[in-house]
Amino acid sequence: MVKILVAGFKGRMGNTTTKMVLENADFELTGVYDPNASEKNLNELSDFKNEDVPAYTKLADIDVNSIDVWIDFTSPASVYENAKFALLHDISPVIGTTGLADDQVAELKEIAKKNKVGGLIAPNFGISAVLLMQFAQQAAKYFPDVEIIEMHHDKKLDAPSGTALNTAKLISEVRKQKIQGNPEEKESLIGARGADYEGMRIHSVRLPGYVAHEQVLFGGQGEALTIRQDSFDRISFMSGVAVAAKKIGDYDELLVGLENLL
């Protein structure tokens, strides 16, 4: 049995987490973590009133010597310093909390080449999401005017999503960089165009009542490409994370994005 630490228990995404992972044959919960967190057991909370796990506020009370993958649904600021003690005690990082900076994700591959440890980060685990992502880049091929719309809930916290970013930098491997639209627009409103990466657009919207979802819009001479992919409940992303959890610890690197363990 693999045995899991889920840190960012409290979280939505991490309460779903912790339950895949009970219900799962091949998993054992070992711990739970969350600084934030008042509990000192899982069966403090009514959920899990049942289940006799640890629940950890500081990483260094966690016992890593029961722990083979740490999955882990946090927070930007914290997700880095989770990353990075997960691989130096040879635990595998399945990370889905985005916001880690580029020179960040390059230090954190070090350290799992030097320490010969496998590890994911994924900007999505829905598999529905990961297809958009291929289609996405394959159409940008044919299709370089493209514009990124992702839709969240508004308890996020970064902008752009995970996702969107990864889907900008995939189509950039196949588009030339251009600039798209009017070359004289002018922004009446600031932002009003969104972000710009390497001449695409990415928009982000925050409301109740979404999860996450993207659509990636395509325009050509006399025609338009829509991919679009929605997750309308947490659950959707559990069968990628349980895949990632079973598969990561035959790999001794760091890898970025879902589609590599498929």
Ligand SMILES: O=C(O)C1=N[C@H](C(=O)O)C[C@H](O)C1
Given for the second form:
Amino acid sequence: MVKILVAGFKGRMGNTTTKMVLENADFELTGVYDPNASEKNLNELSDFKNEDVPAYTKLADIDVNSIDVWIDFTSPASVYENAKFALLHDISPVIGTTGLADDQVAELKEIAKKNKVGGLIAPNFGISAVLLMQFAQQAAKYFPDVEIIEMHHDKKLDAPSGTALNTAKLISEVRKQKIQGNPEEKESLIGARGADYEGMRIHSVRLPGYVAHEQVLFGGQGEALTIRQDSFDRISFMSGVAVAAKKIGDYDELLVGLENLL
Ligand SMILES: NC(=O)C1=CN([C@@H]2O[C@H](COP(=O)(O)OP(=O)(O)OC[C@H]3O[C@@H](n4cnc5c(N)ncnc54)[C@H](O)[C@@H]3O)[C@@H](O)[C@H]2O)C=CC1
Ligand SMILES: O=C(O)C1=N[C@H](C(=O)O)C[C@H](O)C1
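Same protein, the form predicted in complex with this ligand this time rather than the form predicted alone?
Okay, now the whole complex, with that chain kicking things off.
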């Protein structure tokens, strides 16, 4: 039985993850954490009235000995501190929160290595998104001209999305250095051409009704290829989170990307 704490349990992903953990026979929910919670126990929430699980609002109060895996769906501002806290207490972090800077990831990898604790940072736990990133990396070998459009709900804090940024990083590993478009082009409205990641453009759409969607557009001589994935419901991330929580205890380093565990 894997003992799990869900960080960010009051949020959209935290709520869905808390339910998934409670419903999975391989898991025991031993804590939930959210500094913005007013509850002391999960059973104070109507959705979870039969679940006796301590709800923490301060890192210092967490019973670290009761936790094997820390699942984090919090905020770009808090994920580094949370992941470091988990690693330093011999708890395996499974991080879905986006917005970690490259130097923060490098530091967390060092801490994991030094303390021999397994952990995972996954920009996206949906299998459709994992496949999209792999297919896009493959296509970029043949189509170096690429633009990414990511579309999300309008409550999202970070832009571009972690998935779009990771897609661009994976593509840049195989793509020849290239500045796309007309070198003389000028934006008459700032931002019209989107963000620039090593010459690739990333466009972020935020609209109510959307959940999480991405298109990678490739253009070539007289042809084009579009790869698209859609998460219509947050349940789409749960099988990936469950796989990670089950397997991460077998590792002693911090991995990036769900594909490493599939
Ligand atoms: N990797 C993946 O597959 C996915 C990643 N995400 C990412 O997960 C994160 C959360 O997304 P949502 O649930 O939509 O956000 P949300 O805003 O609904 O929930 C975030 C929760 O974290 C809490 N929180 C804030 N500071 C905290 C701290 N220091 N420790 C613990 N909890 C804290 C907030 O009170 C809130 O309840 C975002 O970064 C998002 O991009 C979202 C969906 C899938
Ligand atoms: O905020 C979200 O909702 C999501 N965030 C992740 C990201 O930034 O890529 C994963 C997914 O797109 C949903």
